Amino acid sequence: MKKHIDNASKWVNRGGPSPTDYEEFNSWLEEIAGEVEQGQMASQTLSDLQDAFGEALSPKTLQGISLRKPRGYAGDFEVIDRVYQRSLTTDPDLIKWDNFFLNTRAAHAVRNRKAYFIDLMNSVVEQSEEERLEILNVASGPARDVFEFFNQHHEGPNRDRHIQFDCVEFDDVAILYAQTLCFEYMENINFMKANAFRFTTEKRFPLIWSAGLFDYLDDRRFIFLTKRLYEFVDEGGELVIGNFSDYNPSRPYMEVLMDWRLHHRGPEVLTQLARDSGVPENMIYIGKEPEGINLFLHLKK
């Protein structure tokens, strides 16, 4: 254990890893993750190691916010939006840590899923002949993906098409943040504070999107919510579920320093969960963003 504490002190004294150090730093985290997985490191020992990082794991840094979970959950709207915007801490002594966080493969994948959503929305708009489209966004968080879509949409060839988003989000502070961000498009967005598992509607949507919720659900809850949301998909529409792949090089960093644990799932597992949710085989498709880390389960109807 002492060697790990000493190593933590080394990185802290450097103010965090520089880009040339990233491979070494990641290798060290992989070593620790292996020890945890094999039962060679107790949870209290891991907590002591995290404490050794001091201010580097304080709420002044992205990794510190993720560890402390001030909103009660990992990957809250503030962290996700700072990842989208590549927003750094204001403390110059801690900037290296935020730079490392923002340059992880996982952070790249999160930014890519925003682009994936915008491309998907553009495709839905182009393929539909309806003048009015209603979209459901489940666990909408900061809603920057919706904001950036409207920024593009209002300047594009389909700008006269009316698009309405119903955004379901449980965190009321996230809703307030999203409303402020999207204030100029609020006539097109209905934010609803609701638990996704209890949400119900009489509407049927050509697209239901959920980018980051299902990563946190075990298989039983995954199937339950998939079945529930699939009922709200219109004929010819689809439900699209984001989930981190079992290929995630950033996993040791997330779990060791931030206790940020996801249900990582590969294409085969996602496909089987879709089958178990009652979706026909020919209606299942798996997409991915360029990093290959964030997968997207497409369920047509």
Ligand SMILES: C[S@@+](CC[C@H](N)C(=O)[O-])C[C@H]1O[C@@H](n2cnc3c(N)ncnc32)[C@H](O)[C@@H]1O
The other form holds:
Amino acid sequence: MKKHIDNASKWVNRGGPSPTDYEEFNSWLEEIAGEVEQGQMASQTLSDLQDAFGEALSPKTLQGISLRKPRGYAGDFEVIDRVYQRSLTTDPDLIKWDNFFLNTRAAHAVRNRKAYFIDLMNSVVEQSEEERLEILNVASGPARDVFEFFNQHHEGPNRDRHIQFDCVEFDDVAILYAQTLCFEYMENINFMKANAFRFTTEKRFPLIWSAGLFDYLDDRRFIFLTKRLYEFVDEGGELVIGNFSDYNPSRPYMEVLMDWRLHHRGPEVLTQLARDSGVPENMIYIGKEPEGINLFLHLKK
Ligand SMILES: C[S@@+](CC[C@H](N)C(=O)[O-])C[C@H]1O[C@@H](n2cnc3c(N)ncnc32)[C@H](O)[C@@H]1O
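Instead of the form predicted on its own shown above, give the structure for the form predicted in complex with the named molecule, please.
Next comes the full complex, and the chain you just saw is listed first.
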């Protein structure tokens, strides 16, 4: 253990890893993750190791916010939006840490999922002949994806088509933040404070999107919510669920330093969960963003 504490102090004294150190730093985190997995490191020891990072794991850094979870869970709207915007700490002594966080493969995957969403939206708009399209976005967080979609849509060839979003989110502060961000599009967005598990609607949507929620759910809750949301999909429409893959090179960093635990699921597991939710085999399709880390379970109807 002493060797790990000494190593933590080494990185802290350097102000964090520089890009040329990333490989070495990641290998060390993998070594620790291996020890935790094999039961060679108790949770108290892991917490002592985290303490050795001092300010580098304080709320001044992205990894510190993720560890401390001020909103009750990792990956809150603030962290996610800072990933989208590549927003760094204002403390110059801690910048290397935020740069490391923002350059992880997982952070790239999160930024890529915003592009995936915008592409998906554009193809839904192009394929539909409806003048007005209503979309359901579950666990909308900062709604940066919706905001950027509208920025492009209002300049694009389909700008005459009316797009309306219903955004379900249970965190008041996330809603306030998203409303401020999307101020100019508020006629087209209805933010609803609700727990996704209790949300219900009479509407039927051509697209229901949910990213950054299902990978926090165990299989039982995954199936429950999939069944429920699939009911709200219109005939010919689809439910698209984002979930981190079992291939995630950033997992040791997330788990060792941030206690950021997700239900990582590969394509076979996601497909089986879709079957278990009653979705016919020929309606299931798995997509992925360029990193191959964030998978998207498409359930057509
Ligand atoms: C990781 S963020 C993802 C935000 C957004 N979908 C994105 O991809 O940028 C997850 C969001 O889900 C919200 N959330 C988590 N559980 C929820 C639930 N049961 N019902 C509604 N919102 C929930 C959180 O408050 C948070 O804003």
